[in-house]
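Here we start with a single chain on its own, the form predicted on its own, put down as structure tokens.
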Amino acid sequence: MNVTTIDPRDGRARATDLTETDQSGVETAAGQASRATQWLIDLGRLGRAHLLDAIATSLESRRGDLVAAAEAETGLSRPRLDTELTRAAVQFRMFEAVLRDGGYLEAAIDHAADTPLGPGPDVRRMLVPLGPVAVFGASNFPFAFSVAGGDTASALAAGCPTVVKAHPSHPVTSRVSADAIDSAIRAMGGPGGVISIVYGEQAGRWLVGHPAIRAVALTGSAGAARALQSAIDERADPVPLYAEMGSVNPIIVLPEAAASRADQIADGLFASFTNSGGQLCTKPGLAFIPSDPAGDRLVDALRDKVATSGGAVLLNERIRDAYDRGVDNLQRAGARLAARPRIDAGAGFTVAATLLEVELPGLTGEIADECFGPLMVVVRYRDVAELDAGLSIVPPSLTGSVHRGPGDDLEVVRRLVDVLAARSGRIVFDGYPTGVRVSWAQHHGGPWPSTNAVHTSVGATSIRRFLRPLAWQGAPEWILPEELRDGYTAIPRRVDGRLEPGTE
């Protein structure tokens, strides 16, 4: 079956040259895999560490193309793909910093001694690459979080071939993306199959059960993750799946912050659930606001924006439907409409920003539930002892905000800070969770239903996913890998229980 594209902006499909992978194509793509994982291995940390780089510089000289596919596909702004595409580079570049430190592998030697239970035998350890991984991309990032994204460049760092499930959304970005990192596999004498790309929700299925991959990283909703776990469930040997669900990713603004800077946090509120149409996982989508004349003031701030706002153009069809009903869901259950602007939507995918409120006594968990796109609920409370029953009702969520001011009671921050570090994998304080930094330290996770995992999809640790222990007993130096024999020291490694840092 061919593959169709369509323009969100208009609605308009158009044809492509690609066609949804057979069985066959998948059972080709995931053998080229398979052959290709010891090519990896054998590049070692500092040859993946080049190949990482090269390939960022080969998304970067495409750049042109790439946005260009990306902005046709998802009606996102050039600007904002623009950056993005900035951002998977980034994150190739990060993890071949990731690769020249050496800490990720946990090296540790044990060398054989005397013990209080006996004598010991000498243990080696550190961490090995998983294998063949597979990748399904995310609609709202075609390059981030896609072919191109996190998943894969985490992946190919920790020596595992990648095969990515094109997102229907953008196929035409997965091609060329695809092709901007084989490229840069191919001009350093690399094989078939460190990276290839399959299509079609079938392809995904056929994927997912083949014995060649070892893992499956996800981006995407509930129910494609109970999806790709029920195909995993059903081979002979389940892999681990690594999903990133939805969130609510609550806003706690405390009195004093609100009549310290009300216009402040309206503009940063109205920008957070807005920007790219409110398609983020980290967008926030319920802002707890006291009432009082600060909050009054907060609130009728953030009205005027949202009344005054544009369309906002939705990644596809089945999001702009999902959000209508949303909408209309959440003011059954009874979240009052604050603000909508009265657009144009065209034919193409294209929504007004929704401003919704509910006093937080009647907070429901209909209400608290996650709506994709541009809609926030606003909840009001009288007495910041309400807060730690309401955010009860909140599922937990990647992120927690709370916003303080002067005179905010260090005892109450403290006890919201200590429910919300139970609910959510990070916290912001006096600022909004969008615009996730790629870093060392970043965590993107949290409790179910936000992720399944305890793992991070961002930052530095993220390659840990597609990594496992692996141990060495008595064995000759001549086998070890070079950074589990004696006098290797370019590495941090925890030698008979002493950490001992890298001297690159």
The other form holds:
Protein chains: 2
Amino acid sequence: MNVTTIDPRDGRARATDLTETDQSGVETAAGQASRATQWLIDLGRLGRAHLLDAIATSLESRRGDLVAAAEAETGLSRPRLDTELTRAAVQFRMFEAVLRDGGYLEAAIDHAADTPLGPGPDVRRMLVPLGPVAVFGASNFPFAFSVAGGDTASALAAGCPTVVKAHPSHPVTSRVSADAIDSAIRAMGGPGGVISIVYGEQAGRWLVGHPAIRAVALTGSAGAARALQSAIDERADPVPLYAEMGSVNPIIVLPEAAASRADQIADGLFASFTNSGGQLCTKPGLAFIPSDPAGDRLVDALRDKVATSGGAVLLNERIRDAYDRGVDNLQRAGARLAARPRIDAGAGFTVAATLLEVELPGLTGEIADECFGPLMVVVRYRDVAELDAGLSIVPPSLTGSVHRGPGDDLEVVRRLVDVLAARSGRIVFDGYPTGVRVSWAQHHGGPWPSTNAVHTSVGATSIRRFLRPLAWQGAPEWILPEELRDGYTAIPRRVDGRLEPGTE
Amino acid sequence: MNVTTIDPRDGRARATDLTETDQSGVETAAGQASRATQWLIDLGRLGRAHLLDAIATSLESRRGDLVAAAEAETGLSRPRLDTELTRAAVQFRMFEAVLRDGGYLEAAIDHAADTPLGPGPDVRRMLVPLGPVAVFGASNFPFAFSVAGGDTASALAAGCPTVVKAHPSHPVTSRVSADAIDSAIRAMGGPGGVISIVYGEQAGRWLVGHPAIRAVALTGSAGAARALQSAIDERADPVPLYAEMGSVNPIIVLPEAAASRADQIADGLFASFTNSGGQLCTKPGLAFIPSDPAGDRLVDALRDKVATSGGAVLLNERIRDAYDRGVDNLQRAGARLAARPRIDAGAGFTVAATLLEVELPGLTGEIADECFGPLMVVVRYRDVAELDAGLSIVPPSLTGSVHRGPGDDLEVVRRLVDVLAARSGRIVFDGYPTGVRVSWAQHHGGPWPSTNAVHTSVGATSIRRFLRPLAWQGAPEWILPEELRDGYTAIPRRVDGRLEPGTE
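If the one shown is the form predicted on its own, what is the structure of the form predicted together with another copy of the chain?
Time for the whole complex; same chain goes first.
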């Protein structure tokens, strides 16, 4: 069956020269990936570092084609897509640095020694690639969480070929991305199948069930994660699933913060929840704002900004419909409409931003649930003592934010941060959760339903998901990977329990 | 319902003063564990280090009671149990060292900086405890993989209270173990519920479904792992499962090894597969031995040792019955009986060791399957070139071993090691997989069906299973954990991408 692509700006479907992948196509992709594993391993750590840089360069060299394709398929703005493509390249280059550093291998050497349990043999351990990885790309990040995204970058860095199930919202962008990555691989003499794409839901199911696939990474909904987990449970050999799902990302504005900078926070909140049509997993969906004059000023400013905002093009019809339903459902559940401009929707998937408001005692699980798109619910509270109970209604999230002011009670802040820490993966102070920095210390994850795992999908340590430990006991030096030989000092290693930093 | 305990040496059930845990008992345990989390966190890294040492001392101070209880419930020998209790104490003390070192926190600091994506905020990350952990203890290690085992030690080290579902094979040992651990906790002013036990299968199911439980660790069968996974899938918030299951642990004896030390290898193999009644997850279940005169000599020596061996008491009736069935099934599948002494089984669960033999072309998946107990299948091969195909029939395992000789073709060794590496978690050279060293570099895990995960259940890094990353963005210094403050140098940290070793 042919794959069509839809321009969300006009809602019209266009034919492509792509076809849905049949079972033999999935077999081919998985089989090629399996055979390509050895090439990635043989490249070695530094060879793969070089490859990642070449991929970043190749992606950037096709910036024009990639951004144009993504604009026509997602309706996201050129500046946003331009930045996102840079983000994708930055991610590949960060893993280049991770590979050069080598600490990610967690290399450890315990020399033979007498122990309380008798003579202990020489044991050396490091992480090795899992093998081919299936990646399910996201709708909302055609580059940075899709074919050219962090899952692919970290999997290739780890030494794992990647088969991506292209998101139906951007099949052409996916194809051009894969071609850009593949051409960098070919230029280094690599085989086919280090990166490949399959199209179609059924192809995704075949992929997850394929024996060659050793891990599955998803950016998608909790429902999709549960479906993938049950497909994995049916395998003869279940494999790990790393799912990055939804998130409400509550923001607390403390009274002193509202008093000291109501307008500034209104600007920041508006930008954060409407950026990219509010279609970010870190979008703040709930803002706790005090029921006092400063809070009123903040909400008024926010209302004005929303009321005068233009329409936002959503990614696809399903997301647009879910957004419209969400706006209705939230009002039925008791949130009042605070602002929603009239816009000319036209033929595409354009919607108006929506600001809703509820008093904290009226906050329910239904109101606190994620609604993808440019919507935020303002929750008004009378006393910071109410916030604990309010936060307990909010589902655990990728992030939790707190805006503080000059005269805050520090014990109140500490208690709130403890509550946020228990229910999120990143705590943001006096800022906004969107605009995730790509860096060593970054974490993108959190308790269910934001992610399913104890890992991260952004930042240097996301490579850990596609590696497993392997130990060598009593091995002759010649057979050990060079990183585990005595005298090798280029990378950080733990030798007889003591950490030795690398010299490179 | 009362819990009974059975002495496998005479097969007789005895009453205990323990009862199966009802649903409200499970609620109590999980609720207490949840409330105890803060105490473990407040203890801090060094406080928990002190606690782990105190637990080790407490276990050792009850050595007499513990070993006597375990002997009566498992039929394992006193010297073995004595060593195992030492192993359990060593594990707690290893995590004491892990906590003092602090590298396990994976602390990372990225200061605010200009980046290719614009100004990057200050981001700091480290690992934090997941919360209460459910541990399903093993039948075959009443100390080191049960209540006082590595899962408990690593969970408490991480800061996670632990609720253990006691194995029905040793309820009294479990109780005494928990009391020893609890008394060390109480002596430090800790609350109830940092460690607790529940009894009974249904209690285990309630436990896995309880909202307070944040991770599940199992040492058991693949069937048990699948059942736990499906219980986890049904939770409103699925949690990670870490399952350590079965393993065949193939051993390859190369022709030069057999030629140079047939008798020595026969001694080693015999000890390794009969030790503790062959009831070790690292027991070598298959040995590939050359079909040549040296191989014949090795097999003859092995046969003699088995033929003159005494009976072994197995842990319980189910394991005894499965062993008897396994011996029959393997013969029906085409393995010939090479040796099995007549023994006086008496009233208990005593069995004879069994040596079976098959030519490599006759090796099937059925013959290569794990049979718990003192049984090994010798697989005779004519040419090392046959070994790749032979190993592909063997299920992936915790370990794979190779015995080499002075004149080996190094390329043959390298190829075999590559095959073993793809299908196991630890490669043992010229040694035996049993007797797992407890150390920083150790790894106990491997591809399904040996474990389900990319983690280890033995060694310093097993603590990683019970931790999750948490990031602080733009945080004021006073609210950061001390390990993430500028100027703190006691532990290894990655600062702006550069690893700084700790000064402690």
